[in-house]
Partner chain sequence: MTEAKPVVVCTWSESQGEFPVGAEEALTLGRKVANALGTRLHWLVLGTLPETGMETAGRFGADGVDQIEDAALEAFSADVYLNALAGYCRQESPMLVVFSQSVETRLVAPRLAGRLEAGVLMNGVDIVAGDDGGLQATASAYGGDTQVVYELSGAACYVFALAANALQAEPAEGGPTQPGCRSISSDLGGVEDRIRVVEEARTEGPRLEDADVIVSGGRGLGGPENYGLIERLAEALGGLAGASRPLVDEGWVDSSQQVGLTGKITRPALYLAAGISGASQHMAGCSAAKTIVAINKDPDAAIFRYARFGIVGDCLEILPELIQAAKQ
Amino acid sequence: MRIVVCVKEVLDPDAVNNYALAGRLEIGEDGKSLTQTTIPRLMNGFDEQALEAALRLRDAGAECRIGVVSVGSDPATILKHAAALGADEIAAVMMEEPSPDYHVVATLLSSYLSTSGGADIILCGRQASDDDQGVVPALICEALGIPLVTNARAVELMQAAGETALRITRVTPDGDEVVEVSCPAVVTVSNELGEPRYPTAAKKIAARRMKPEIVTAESLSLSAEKLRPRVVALRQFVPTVSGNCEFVDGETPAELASALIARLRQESVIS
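Chain structure (the form predicted alone), given for this chain on its own:
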């Protein structure tokens, strides 16, 4: 069995938020990209949990080979991190366009999956922390003609009618939902899966020797038309954040609580 995890390199969201709160987040002259070079880049958190889901399947006894693939200009850092966590193979789909839209990313990933032997299970993060789109997994399953299950908090391997299948616990607004799906399938993993593991120092050192497979659009036989973005960013800006803080007066906790309740009722927040 082959499991492929699709990962993305993003700016550290905590660092971005800290820069924004401090008023130091700046957009470059092109009006679309950040100028800060000190913000670290790392694997998207949801994608790291997708890799954790794959590793848990192997820990549970699944005989599988785990591959990790990323689209970008230089995703070596996150691929080495994936290797340190336990990936058996890593691949980088090189893209000269610095910010391809999700249609282009899905086209590259689905083409890679088709030409590299396919996959029984394709795991993706629920969404990326930088654009919060979450549509690439759906476009992959549409291109490959396989089912999609979203927002998984648990993924289990099972046998159904002699075929490999998955039992997936989904997170929904109305509670958990358990579904079964035949493989091959695309599954998106949510943060409810739990904290991903950390690589050991020995595995980090060993991962340095693993070379990623380099894949290009030319090797995938993709035309320029298929790599043409359908969604183009025109402008990015940092919104002005303003906050108003009002203190209530009172000598005791009871007086403070009464003053707060009266103020909330005045604003019709509570009745």
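For the two forms, the rigid core is made up of the largest set of C-alpha atoms that agree within 1.5 Å on superposition. Numbering follows the first chain given and starts at 1. Keep in mind it's a predicted model, so treat the numbers as computed, not measured. What changes on going to the form predicted in complex with its partner chain:
- Comparing the forms between the two forms, the C-alpha position of Glu255 differs by 2 angstroms or more, with the core used for superposition.
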Contents of the next structure:
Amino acid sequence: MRIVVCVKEVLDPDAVNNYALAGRLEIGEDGKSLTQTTIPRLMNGFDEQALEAALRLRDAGAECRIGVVSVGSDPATILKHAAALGADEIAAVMMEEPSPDYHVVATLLSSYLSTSGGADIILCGRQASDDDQGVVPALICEALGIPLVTNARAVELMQAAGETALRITRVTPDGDEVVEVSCPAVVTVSNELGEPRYPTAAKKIAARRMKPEIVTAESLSLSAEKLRPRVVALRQFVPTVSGNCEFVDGETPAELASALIARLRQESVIS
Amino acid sequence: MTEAKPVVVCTWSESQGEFPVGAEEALTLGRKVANALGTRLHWLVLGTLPETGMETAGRFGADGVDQIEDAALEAFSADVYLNALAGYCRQESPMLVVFSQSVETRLVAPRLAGRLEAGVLMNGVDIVAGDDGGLQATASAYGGDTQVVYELSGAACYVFALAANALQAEPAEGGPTQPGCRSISSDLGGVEDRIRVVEEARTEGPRLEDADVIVSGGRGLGGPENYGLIERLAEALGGLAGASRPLVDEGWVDSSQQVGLTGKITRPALYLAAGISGASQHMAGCSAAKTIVAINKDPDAAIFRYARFGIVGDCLEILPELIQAAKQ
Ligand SMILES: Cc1cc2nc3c(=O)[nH]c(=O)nc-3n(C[C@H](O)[C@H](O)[C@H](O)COP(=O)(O)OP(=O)(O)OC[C@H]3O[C@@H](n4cnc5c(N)ncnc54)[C@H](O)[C@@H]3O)c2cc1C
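Alternative state: the form predicted in complex with its partner chain, after the form predicted alone:
Expanding to the full complex; the earlier chain stays at the top.
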């Protein structure tokens, strides 16, 4: 059985948040990218949890090869991280410009998946923490004509009578839902899956020697027409939040509390 | 001359008979884009049209209401809904399909785009028609820390999901229209969802999405033992208790209590946040609240930029007093 995990490199969202919280997030001269060059780049958190889900399937006894693939201009670093965590094969789909076009990314990934031997389980993070779009897994499922299960907190393998299926606990607004789906299928993973593991030092060293397979649009025989973007980023900006906070007065916690409740009643926010 | 392709707003009710959340906002945006492009606005309703549906359609300037009613659409199923939608779009060739973003549309919208070879954008904030008649769309990124303006060109159709707090619903200028209602037939008999539900999600009591008052706690509470203060204040105010994501990740509270981009998108009258910093991903789930109140010991905390009322102080000291004061 082959499991393929799709991962994306992003700017550390916590670092981006910290700049934003301090009101110091800025866009560079190209009008598109963040100026803060000190923000580390790392594997999207949900994708790391998708890889963790794959590793847990293997830990639970699934006989599988775990492949990790990333589309980007220089995905080698996160792919080595994936290797250190336990990926058996890593593939870098090269894309000159980190395009925000999800259709292009999904076309590259689905084409890689179908030409590299297919996959029984395709795992992705529920969304990337940079653009928050979460559309690539859905586009892959449609391109390959296979089902999509979103927001998994647990993924279990069920093998019976030569058929492979998954039992997935999904996080929904109404609580957890348990579903079953036959493979092949695309599954997206949510943060509820829990902390991903850390690579051991020995595995990190071993992973350094692992070279990603290099894949390109040409090697996938994808025409320029197929890879024509449909959604092109023109510019990025930092929206202003207009604050008009009224700070409640009082010397003691009790005074502050009763002043707040009084104001809320006065404004008919509460009765 | 071929007729300009329509703009379609697509909604369905999360539970039978309820008015679909976000429909008015999506219609407001749809009307604006249709006006700018000189084309028609259709409201596509999957399942039963809510009672006030035709009146709403007219008020928001729809040129027509299209309804697909089928027993198969009674409960949400991604595969079935998608089939109905794709069939409709192949027939009507809309240039733009607008959804109001929800957990369900997050699943259906991008799959529809994949099936129709359309372009897709989620977390949408706005769409404007450029000088050349092309469309430019704005969507939030990094949870809302930034926004990105995209050019939509190269595809015959675009699928767009409007974020919960992106814009205010506004009735169409020039008074209500008198839209007709078409019943669209679709053959959904043979479509089966490939995903089998073996254990249904069990809704336990009222949901944060529907709450009028929400009191949420964050990492500033210090430890799980203090979360009871949030629950007691919520109770005293007749509301529900929510949380920021770290509390879910640490296992203090259930994930159904997480408010934010990847949690619940709420629209209460009052949202009280204690010990929450105001990260964009959290605010994405509560900035549609009418009144936000923040308690934070850091006077520069970002949450105060969103709050209408604020208390600078230790929430562990203030929450017990608030519980008292709210009960009086
Ligand atoms: C892709 C992605 C999706 C995410 N989705 C969500 C989401 O859906 N929901 C969500 O909430 N987060 C989400 N996050 C996380 C988000 O970025 C923040 O990390 C999180 O919201 C911070 O939670 P917090 O405010 O409780 O904690 P912190 O940011 O640690 O803030 C704690 C606050 O408490 C204050 N404080 C400390 N002690 C006290 C005290 N005694 N009294 C009063 N105040 C005190 C501090 O001044 C501080 O402002 C997401 C992140 C990413 C990258």
